[in-house]
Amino acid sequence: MFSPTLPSMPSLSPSLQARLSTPLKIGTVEVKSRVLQSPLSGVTDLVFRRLVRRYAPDSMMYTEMVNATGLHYVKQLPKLMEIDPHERPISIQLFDCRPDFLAEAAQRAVEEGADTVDINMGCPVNKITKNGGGSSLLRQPEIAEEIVRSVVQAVKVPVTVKTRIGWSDQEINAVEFAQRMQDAGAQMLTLHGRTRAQGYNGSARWEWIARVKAALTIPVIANGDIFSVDAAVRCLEMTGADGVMCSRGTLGYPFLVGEVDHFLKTGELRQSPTPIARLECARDHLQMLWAYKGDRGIRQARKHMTWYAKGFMGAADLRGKLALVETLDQGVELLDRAIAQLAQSGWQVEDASEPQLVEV
């Protein structure tokens, strides 16, 4: 019978543990976790956030980013902004380059129930930057500052910013840009340790996060390459940041935010979920997406299902089949069959909804 093993024990210094033992304060909002789930386009919808909250009920969640210009011309609230009244704390992320449209969108976000409004100034995707949004604002700090001031004046909830260290290696302006955002009224800044030119390639340069943290008085959240508890701890030790934001590490692994949060609070490592536990979570994810979005949810689930299917014999074949799923029954059947085969081969069956804790 397979018995899951724990990863190596991260080193948490007493000073770090003491600093992170208190709630994260974002202006008037208090968050009981120092670990945040990043906004991810096409990923962090209501269903995904519910799954992450199974394991991290105290963490701040973010919606997918919402185009303020599109929102200006549409009276009906887009599904991207739909939140559960009980999912708190929650932030709605907006993007655009128009201060007035962003201020208007922020007001609608607050009406929907957002505890904070986050402005995306870091997305590197061409279709966003070519229209002046995302990380293109790093090259337009005056406009970025005007955006923050406009949104701060429009809403009573804290306004936060997510950005990168610069446009390219030749245009790294993280410290100056961050100071402008703070001066404009931002109550927290999340910094991805890559330039726009890097995209998601190479390593995140946490040293720049440390420089920004040293220059600001508002909370600074470290983002980039947080794929494990160990990485989160190393990042926090190196940067002195007030917390970490998990992004790509949660794709097919909604357990990560809770694993990091639990360790920072207790010094204990949760036992990693077995492949069976991950596939059981994938099945829940598929069923929840279908219930929430119907057939469109099944199409959106394909990428999620392939992310879950890894780390066991036959995973590649299963991924190929899951990527072509057309119906709920077809996807459930594939996952049930894979779970049964793994159980027969000796993998330990665990309840994915109740993570096992191991004291170390």
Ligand SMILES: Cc1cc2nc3c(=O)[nH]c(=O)nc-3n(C[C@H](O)[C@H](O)[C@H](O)COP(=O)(O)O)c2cc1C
The other form holds:
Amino acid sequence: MFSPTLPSMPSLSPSLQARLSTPLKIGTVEVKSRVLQSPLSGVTDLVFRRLVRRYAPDSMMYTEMVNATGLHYVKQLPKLMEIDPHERPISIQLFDCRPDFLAEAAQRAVEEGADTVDINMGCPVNKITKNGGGSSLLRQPEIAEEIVRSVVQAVKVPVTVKTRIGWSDQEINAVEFAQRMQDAGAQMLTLHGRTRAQGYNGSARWEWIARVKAALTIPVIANGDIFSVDAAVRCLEMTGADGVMCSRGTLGYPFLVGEVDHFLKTGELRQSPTPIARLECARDHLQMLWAYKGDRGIRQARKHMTWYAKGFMGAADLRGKLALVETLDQGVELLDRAIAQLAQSGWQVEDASEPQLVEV
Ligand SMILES: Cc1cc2nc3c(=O)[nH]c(=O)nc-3n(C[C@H](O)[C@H](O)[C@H](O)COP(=O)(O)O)c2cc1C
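Target state, the form predicted in complex with the ligand; input state, the form predicted alone:
Let's see the whole complex now, leading with the same chain.
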């Protein structure tokens, strides 16, 4: 007899459900969901956020990070900062090390309609840290504090910070750093449970998120390794955090934030999309990117489409073709053909990570 092995079933304790049943309060802003879509450079543009919001209408979304110095010198609004007037709640994320430029950029963000302004103090990329931005601020807490004070003074909307637990294993300063951000006026802190030295490797250390949550009075959002509903629930239980932020788990899977939100609100698992539904979403994504960005959108869509094409026989071959797509028509044709084949043959799993048939 055969039966599918499924990912472990999350369970929602009454105490967790009660703790998360009220809106998330970020200063004066109330959010009806405890699940947030993280800022992802090269990913969370207006189109991606629109797709995530289809399944998670109440969730907070973030733009990709915007360079405040760039904004100071180039007056034209970058596409990165464009937001849809209907997308609420939305945070514009900024990075830099100059308090004055960040204050100015925050004012621009508010003019564009940002409900909150988030300061990136976690980016590990050399190009950013060598200029004093991102996670290098963990080593310059006085500057980080000055930044928050300056931005808080410049805008009326809540100012939030997203950071990591420290620079390296030898320099973990999450609790002191978070306290400083709160004292400087930050209204929420999102903590990615890795050090800068870890990059995106190893596991996120949720125990540090628990320590920071215990030390602060402002909301703390847990981030790192939230790839499933089950992980989100375990993380919320373990850390006591006020919410979770999904990141890499949403690549090629804009359904995740909505799945977690639905479970936290109802205790019920939303049906996961079939490979056909995922490819249909990939096709929408491609068409929307083309409409928004033209040919540049097609080049950007390649990586997204390869992320969607997973979990069925022939997926690897399809990914290879999608990675080379040059035009909208080519992409749509490939996806249409794959969808038709899947519909005709019934889909069979391919990857080991997908549900497998096991003998019991
Ligand atoms: C492709 C990519 C782009 C990212 N861009 C940003 C960004 O613009 N701003 C930011 O604060 N974090 C950014 N991050 C970090 C994520 O928001 C998140 O903190 C990190 O991926 C940890 O969560 P995860 O383990 O669930 O992926 C990025 C991560 C990736 C993989």
